[in-house]
Every structure is written in structure tokens, then in C-alpha cells.
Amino acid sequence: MQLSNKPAPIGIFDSGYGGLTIFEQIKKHLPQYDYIYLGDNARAPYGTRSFDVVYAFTLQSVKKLFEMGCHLVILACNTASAKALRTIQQNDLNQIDATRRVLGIIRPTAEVVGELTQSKHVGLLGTIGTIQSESYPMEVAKIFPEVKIVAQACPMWVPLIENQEHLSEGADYFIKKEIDALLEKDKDIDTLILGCTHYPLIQKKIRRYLPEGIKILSQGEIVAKSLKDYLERHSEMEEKCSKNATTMFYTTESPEKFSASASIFLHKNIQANHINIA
């Protein structure tokens, strides 16, 4: 794989539309850079697949956006932060070309989780493949081993949003009964990370069957700032940035679809196009 030197946009992965809600913080927190977002749609969702599987499609993607001239990747996903950083980090990067980076998403959050809660105490929520990856607690209790994670698997909730019943009265449902299951296994829980990134198009239903005082972290910011703290300690990588304040948006399914989708999750409409990657 022959690539380019020249300064080049940020990429943004996701399997599906999710991401874009990270796409959104890191566009307002760092509005001068160029970035090239790139939704696996045709395959998605990705929180039901093996490793092996969403492994292999999350590389596939971080080498087209490489070819695309990206040297920095970010993985607004939890599932393919969780399946498929660390092997593509400590794997595949050297073989590929060493100065090029895959960031994910998991990391930044649980770096603030200790500071904010009290009783130590944390709720998760997520899709299947992220709650059976155990990729939280292991990185919580890197940083903050004495804090306990409490994990929920949300099958419904990216189906429901995804097919815009979200906002129904019929998606209540199914949102109070896994805020319920969680906090029937632990009672002490003070913060509950939303830990896939299209929770916080339902952050007001979560928060209505929460208790009051229970803190709700949501991952856009978070990881919007760690990026930007990210790219000013590491100026070498800062450099090649391009800042156009540009963005391309490219899905493995019908642009048409991807549009219409996004809409819902940027409030606004953009243009998409076609790409192959397999």
C-alpha cells in the first residue's frame, strides 16, 4: 500500500450512524481541521458480530481511509474500539506504515470516570458485543481500580433509533426496563456511561427513569477533548492535518439512505457518498 505524505484529513469510522454524534463534538471543539467520515453501513450493525468479524471489517475501513490520505483514525464505535483498536494498534500499524495512528473511543471515557463518581460505583450501558467484550472494566481498572463497573446489554435501543421509534411511546419501554435491570444490580451507581455513541439521541428518556443525582456520561465531549489534547501533544501529528474546515461523508451503503439517516443525527442535511471497501 503506497501512501501519501501530504497533509490530510482526520478520518472518522463508525460501522453505522452512531459515530456522527462524536463526529458533531469533534467538529465543534476543533472546527478548523479537514475530516473524512466513513459509516460501514451496509455491514452494520457491527454489536452483534464476533471479533474476528468486526476486526477484520474495522481494519478494511482504517486502510481505505488511510488511502484516502488520512494519518490519523479515529474509531467513533464502541463495538469496533472495543473488538478491534488494540489489534490493529499493536498489529497491523507497523506493517502498515508506523507513523499513521487508530484511536478509539473507550480509553477517553474511562479516564474521567473516576473524578466523577463518588460511591465508585459506574453503570454501563451498550450494545451486546461491547458488554461482552469487557473492554470498560478492563480499562477502568487500569486507571481506577477501585472503581466498580456494572455492565447492561441494550439490544432494542440501536434498532429503535435507527428506524426513528426513538422518540415513540413504545421505546419507553424498552428504555426503563434495562435502566431498571442495571439498577437492580447495583443500587450505589452515581454515573452511568452511555457507552454506545447513538445513546445520546435518547439521553432525555434515559435521564427520565433515572434516579436524581446519577451523573450521565456521554461520549462526544469526551472524546472531542481528549483528541484535541491528543493533537497538541503530539504537534508531528498535528502537522499533518489539513485544516479546510472541510468534511466528505462516504457509506458502503446508498448515499440516499446514509443522507436521510444522518439528518437525524446532525440536525441537518449533508451530502454522502458511495464507497467500496471490501
Second form
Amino acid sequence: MQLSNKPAPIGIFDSGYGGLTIFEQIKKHLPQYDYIYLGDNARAPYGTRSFDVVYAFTLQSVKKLFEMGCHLVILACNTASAKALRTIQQNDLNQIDATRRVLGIIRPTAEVVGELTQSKHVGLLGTIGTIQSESYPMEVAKIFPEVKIVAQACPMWVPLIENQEHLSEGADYFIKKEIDALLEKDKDIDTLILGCTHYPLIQKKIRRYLPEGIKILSQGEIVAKSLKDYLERHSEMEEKCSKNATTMFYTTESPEKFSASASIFLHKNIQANHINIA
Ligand code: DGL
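Moving from the form predicted on its own, what structure would you give for the form predicted together with D-glutamic acid (DGL)?
Then the entire complex follows, led off by the chain already shown.
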């Protein structure tokens, strides 16, 4: 693959729309950079897919963002970070271009969790893929071995949000069900990780069914601050990130559909373009 060395936008990848909740915070904290957002909507959701499939789809998307010039790509998707990041970092980057970087969103979240919990019991909600991968408990154990992660998969939450049913009364049934199941496993949880990019959209409802005093981690802000810190520490990468404050949105599905639904996640209207990655 012949890749350009010119300064270029930071690539933000997600299976679909969810990464927009992460991107919103990145853009807020680092407005000066250019960004390319790529949503693989045609093949979303990733949360129910196998390790091999999520890895293959994510690698294709990362390569596409590299071909578009990006030197740095953020996997703004918990499922892709859980199932594809490590293999891409350890095996693929060397073969593609050892100077390019791919970062995920689980490690930055794991880095702050131990500072916030007093009880050392932390709840985790996510897709089936993220929970089954055990990536969160593994990352947290490396930094805070004393912290216990108690997890609950919430398979209905992404479809409820994507079908715009999350504010309906019916959604409350499924939201309460998973939170009750989590608390049933461990009553000492004092901190909760929303380990899926969609869940900030139902944070108010999650809060409604949680006992008072449980802290909810805001992943977008954590990732944005971590990226800022990364760019401050890595001037060689920072210099390769172009700075004209532009954003381009690409989707593997219909751009009209993406533009219409993206506003639920980004709270503003955007224009998207179609892209083929397979
Ligand atoms: N973006 C995914 C995540 O954060 C949720 C959507 C999906 O399952 O593709 O896990």
C-alpha cells in the first residue's frame, strides 16, 4: 500500500453512528484538527458479531482511513476496540506502515476507573461482544488489580436506540431489566462504565433505575482528554495531524440515511458521503 506522508485528518472509526458520541467530545476538546469520520453502517451492528468478523471489518476500515491519508485512527467503538485493536496494533501495523497509529477507547476508560471508585466494585454495561471479550476486566486489572469489574450485556439497547424507541415507555422495561440484573450480581458497585457508544443517549433513563450515588463514567470526555494528552506527548504524530478545523463524514450505507439519523447522536445536521471499503 502506497501511503501519503502529508499532514492529514485524524480518522475516527465506528461500526455506525455510535462513535459520534465520542467524536462530539473529541471535536469539543480538540477543535483545531481535521477529522474524517467513517461509519460502517452497512455492516452494523458489530456488537453481536464474532471476533474474526469484527477484526476483519475493522481492519478494512482502518486501511481505508490510512489510504485517505490519516496517520492516526481512533477506534471510537467499544466492540471494535475490544475485538480488533490489539491484533491490529501488534500484527498489522508493522506490515502496513509502522509509523501509523491506531488507538481504542477501552484503555483510556480503564485508566481513570480506579481513581473514581471507593468501593473498588465497578459495573460495566456493553454489547455482548464487548462483555464476552473480557477486554475491560483485563485492561483494568493491569492498572488497578484491586478493582472488581461486574459486567452485564445489554443486547436490546442498541436496537432500541437505532430504531428511535429509546425514549418510549417500552424501552424502560429493558433498561431496568439489565440494571437490576447488574445490581443483583453485586450490590457494592459505586461506579458504572457505559461501555458502548450508544448508551449516553439513554443516560437519564439509566440514572432513573440506579441507586443514588453511583457515578456514571462519561466515556466521550475521557477519550477526548486522553487523545489531547497523547498528542501533547507525541509531537511527531501531532505534526502529522492537519489543522483546518474541518470534518468529513463517510458511511458505507446510504448517505441520506446517515445524515438523517446522525443528528440523534450529534445533535446537529450533517452531510455524509458514501464510501466502499470491502
Ligand atoms: N459502537 C458499538 C460499541 O460501542 C455499538 C454498536 C454496535 O454494536 O455496532 O460497542
